[in-house]
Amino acid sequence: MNYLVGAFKPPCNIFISFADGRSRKQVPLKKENGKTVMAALFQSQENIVGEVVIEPIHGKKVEHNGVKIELLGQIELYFDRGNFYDFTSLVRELDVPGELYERKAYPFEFSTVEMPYESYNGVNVRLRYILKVTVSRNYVSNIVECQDFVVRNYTPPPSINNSIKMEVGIEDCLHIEFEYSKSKYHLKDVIVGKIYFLLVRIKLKNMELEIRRRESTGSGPNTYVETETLAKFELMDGAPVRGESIPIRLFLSPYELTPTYRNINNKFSVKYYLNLVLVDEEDRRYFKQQEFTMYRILET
């Protein structure tokens, strides 16, 4: 049974290995069985250069139509799992048809790759980059090796950067105005705000701010939206009066949030928003929305 299992198996090992992946950022990947695994980052128009080894195993003979690497940017919807949608995709051979007895290294480079998406792994849909390695063979399945990496892309911050004014409120019983200090936050950035009370004349618990994230994937009739609750922030526990004000300050660092992404290559969109929650003693239930924009600055 031994021997049968080994005919199986590929006559020789791939190695995928980055030209300055010592020195280079490593940041963890969720991997699609779960698994977290520290990949390589990057960002749009960089170099990607390395080598590719193929080593034989026991001195076993590899023949082969070729040898070659390409670089992949892909979109994979849950819904439709295993269809890969490819919004880059650049190739370089690496060797012509021959045989491979020994170790051999080939050097690759990709120069200024437009990588215009960042990784992303969502609930319904996952963007991913790769580089992979097939050895085209005669007669029997290619030999395939592919490593991941990661993209993120920095924003610088805006010129222009408002903040949101807006008010909630029931006839005659509630009326309240709240504000934030802006209306676009980078990942690590601090919410600042106010909550006025104008007329009360309901009976409050409690109130909370939630950051929403809603992830929608898909067209038409196929659209799948989803919404996580990544915090909740409780901002008052009492009874609040008429001309009460309360601040608000909540940390963003603490959370795993990525940039807002409006209509990715057709396929998805991830965007967040503040839910201000507002409780009354008879456990009604009364909210107020605001989307607002998350970006990516570079860290220090």
The other form holds:
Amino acid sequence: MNYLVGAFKPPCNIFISFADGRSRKQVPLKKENGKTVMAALFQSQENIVGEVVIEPIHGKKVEHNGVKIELLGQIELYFDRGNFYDFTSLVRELDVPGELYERKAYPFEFSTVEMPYESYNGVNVRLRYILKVTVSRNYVSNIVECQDFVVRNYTPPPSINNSIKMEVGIEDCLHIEFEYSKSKYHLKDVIVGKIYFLLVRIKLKNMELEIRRRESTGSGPNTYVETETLAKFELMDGAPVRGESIPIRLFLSPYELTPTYRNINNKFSVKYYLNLVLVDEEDRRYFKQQEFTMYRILET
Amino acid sequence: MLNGTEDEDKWLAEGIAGIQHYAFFMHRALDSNNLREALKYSAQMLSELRTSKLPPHKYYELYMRTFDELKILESFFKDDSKHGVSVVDLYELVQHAGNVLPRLYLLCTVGSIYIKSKEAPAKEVLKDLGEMCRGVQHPIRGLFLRSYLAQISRDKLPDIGSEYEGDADTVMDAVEFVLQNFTEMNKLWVRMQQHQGPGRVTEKQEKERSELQDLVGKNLHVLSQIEGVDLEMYKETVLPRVLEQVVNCKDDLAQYYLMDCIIQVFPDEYHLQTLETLLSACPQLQPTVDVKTVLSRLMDRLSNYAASSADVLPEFLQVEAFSKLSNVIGKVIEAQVDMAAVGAITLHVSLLTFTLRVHPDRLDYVDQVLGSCVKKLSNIPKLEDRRAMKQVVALLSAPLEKYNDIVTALTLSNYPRVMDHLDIGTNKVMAMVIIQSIMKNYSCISTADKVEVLFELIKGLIKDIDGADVDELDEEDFKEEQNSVARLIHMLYNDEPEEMLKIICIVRKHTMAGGPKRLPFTVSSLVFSALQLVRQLQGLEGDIVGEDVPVTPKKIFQLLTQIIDSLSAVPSPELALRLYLQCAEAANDCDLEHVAYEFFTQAFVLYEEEIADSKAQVTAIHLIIGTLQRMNVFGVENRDTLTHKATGYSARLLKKADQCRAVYACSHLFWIDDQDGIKDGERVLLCLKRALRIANAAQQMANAARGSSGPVTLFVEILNKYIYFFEKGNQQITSSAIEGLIELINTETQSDSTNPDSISDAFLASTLRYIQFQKQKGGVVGEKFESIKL
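Mind sharing the form predicted together with the partner chain? What's above is the form predicted on its own.
Expanding to the full complex; the earlier chain stays at the top.
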């Protein structure tokens, strides 16, 4: 029995650790199985330095055709399960073919790694970075160990950040003018604005501001679009009259947002929209959707 | 309807249960210092306030419950050792709540702590709160939210002397904030109406709205409490802004309530100094607003203010309070086309009251008020509204009550013009009020002009007015009225005969128009008033004798003749006769023989031609005899004619007893017990004998008709006359004649056919006793009587 178990279990344990693992910031990362684990956080152009420890199970020797570590940036499209597109792939050979009898540590270093895309866990797509250690063997399958890490890239505040201002309406029924102070917001930003009622001939019940995320994957006829509503924020209760202006102040920090991603490796895009919804007494909804850009600034 | 309230009660109970439920969890979170949970449950608790199902007073109940809970929450927020979050972060944190209503309640709660912490200028926080609260546009929910805001910010306004006042925060900001809140609340409040849509304004909705009025008015109260709101600021900022809102909201309920509120919460002094601004809003209000009540209250307050101290009066003059008020009333009436007459008149009454209290010395103001009222009334074809009438009466009575003197009112040129607009009944009532006022105050109306005006005023009583329904007149009321007029005539008096004569002429002119029903009441007053003048002239006569004296008794008597003559139209011969006799007597006193004779002639003519009733004749003849007896102005010839006539009439009375009595009364015409009076003993005896004959005849007639003689009373009466003249020394009356008469009476008494009569017996007995008494008295009289043998 023990023999059998031993036959399927990998003959060694592999540990991957980062050199600055203790001091490095950890962020939550959702795994495939739904569990959230903490993962180390990097940004593009950082050196990724660490150590791989291979520890054979007690009393066994591990024969191998070489040990390597890869840094992979992968895009996984769920409808195309099993296919990963590696947009980044770096390899370091850690050991030449030979045998391992005891615990052995291999330091590694990827310096100034170009990681242009951020880790992302969407509805139909996942972008992830992993360190993959492979112990190649003959006749039997390779021993593989992966370590996820998270990449976030910071952008400076945009130099041009115009407000969004628009007048919309249904003829002779409802005319409003709304204004969001900016078109680009960072993740902890506040959306400030105003809705100005120019004409109200319908009996409104309330008004909400929604933040919607639109994730489109694939291309051409195989495009999949998934829209999620991340926030529903009631702006107004009751029916306004002509000339009334309603303030908007929506703090973005409580919501799980990401920066806007445009055409990531030609595989997917993630865009954000502000959806202003007016609901009348018969629960009819009138809305106007407006794209805005999210970006990430370096948190201090 | 019943189901409606039941449902509402159910919803309220559910709401309360919800609040209690979440409050319980909130308390638990607070006890364990769990901020996140506390925020979560408090937001859920506040969500109960999102209901639209409750009427205001029930919603208020929910509100009060959450209010108490929020107090507890506030004290938790205040203590950052418990939750470890700075107030600035807390201010952000509560804004994460997804629903606007709970979010804003929490924001206000934290906001109040934020101000207290002084980490940000009060003005900024207040401004932000006020601005954010716009998110609630539902009228009831919005009103309560803003009232919560007003409540928690009340003690945190950067008022003068407040700890929140600073370089950045001035009282101006405090005022600005409250004004802003007021404006928004009023908009919400007004919107409650518009929400229902036009034409569906039910009583219930009105009621619900008025339940909320105090929430709005509270802001004005807060404004009035801000120390820093001095007159200057009130004038420049507060009032114009509030009025702007009031005018622009175009809602009658709100306009009425708020105007009243302004008037009540701010000091009188401010009102006085900003009168122009305040009043200028009035004509701009909706036509259905009850402006009259608003203005009345304002004027009430101002007049109380004026009454409070004499020092403030100059201020009233300085700001020309009266002309401004008067002006605005005109404008309001103009603007409110549909205002009922009663409204316009009520306004005038208020203004008048104001004027009387503040400027009692300015009669021109009073007249001006009446004048503008006339102007208004003249646009109304006919005043039929009872209430309007009442107000006009009030309008007219006010000056009377104030001045206690009709004379003052008479100088008001517009007074009678107002009265013209009353209907006949009311006009009379008013006239009575005027007369009663005169009576009460014993006002003496002393010039002809005033009398003219007065009679113009009370003409409703003086003459029939066209269109009056005569049948409806109540006899008793009519008498009462006319008696009052009669009394009034006596109140018209002037020491100057010339003026007095004018007065009399005027009164005559008016009373003559009164028609047959009124004349009997008024003429006698007038006659006596004139006679009084005659007597007054008599007193003066010694001093003024001249050709060109304008007023002479003669003239007056001429006038009197005409006056009394008018009674013939009534006809009221008895009264006329009495008055002629009165005049004759007066003429007698003035030594005007011809005049007196003329009056007697008139009296006799009346007697002959008009007085047919035998009883009236008896009374009349006795009056004639009595008056004639006192006449001393007549020459022998005239006197003879008159006495002859009188005796003639006496003898021609119908009943024997009456004849007898009249005849023996005539005896006095020949014996004036005066120094140079006529003493014609023979004719006296003649009369008495004739009386005796008639008495005899009466006795026989009674015997013949009824088989028994009447009482001997007549005889005893004649006996008394005998004794009288005997005592006065009439030689023709002898003691034997008296004895004979007594004998006769005794015989008559003892005869079988005579019915015993205790009255005449007693009469006789006391007469005999008198003779006895005189005998015993001794002296000249005693001797004389001694000759009578009993």
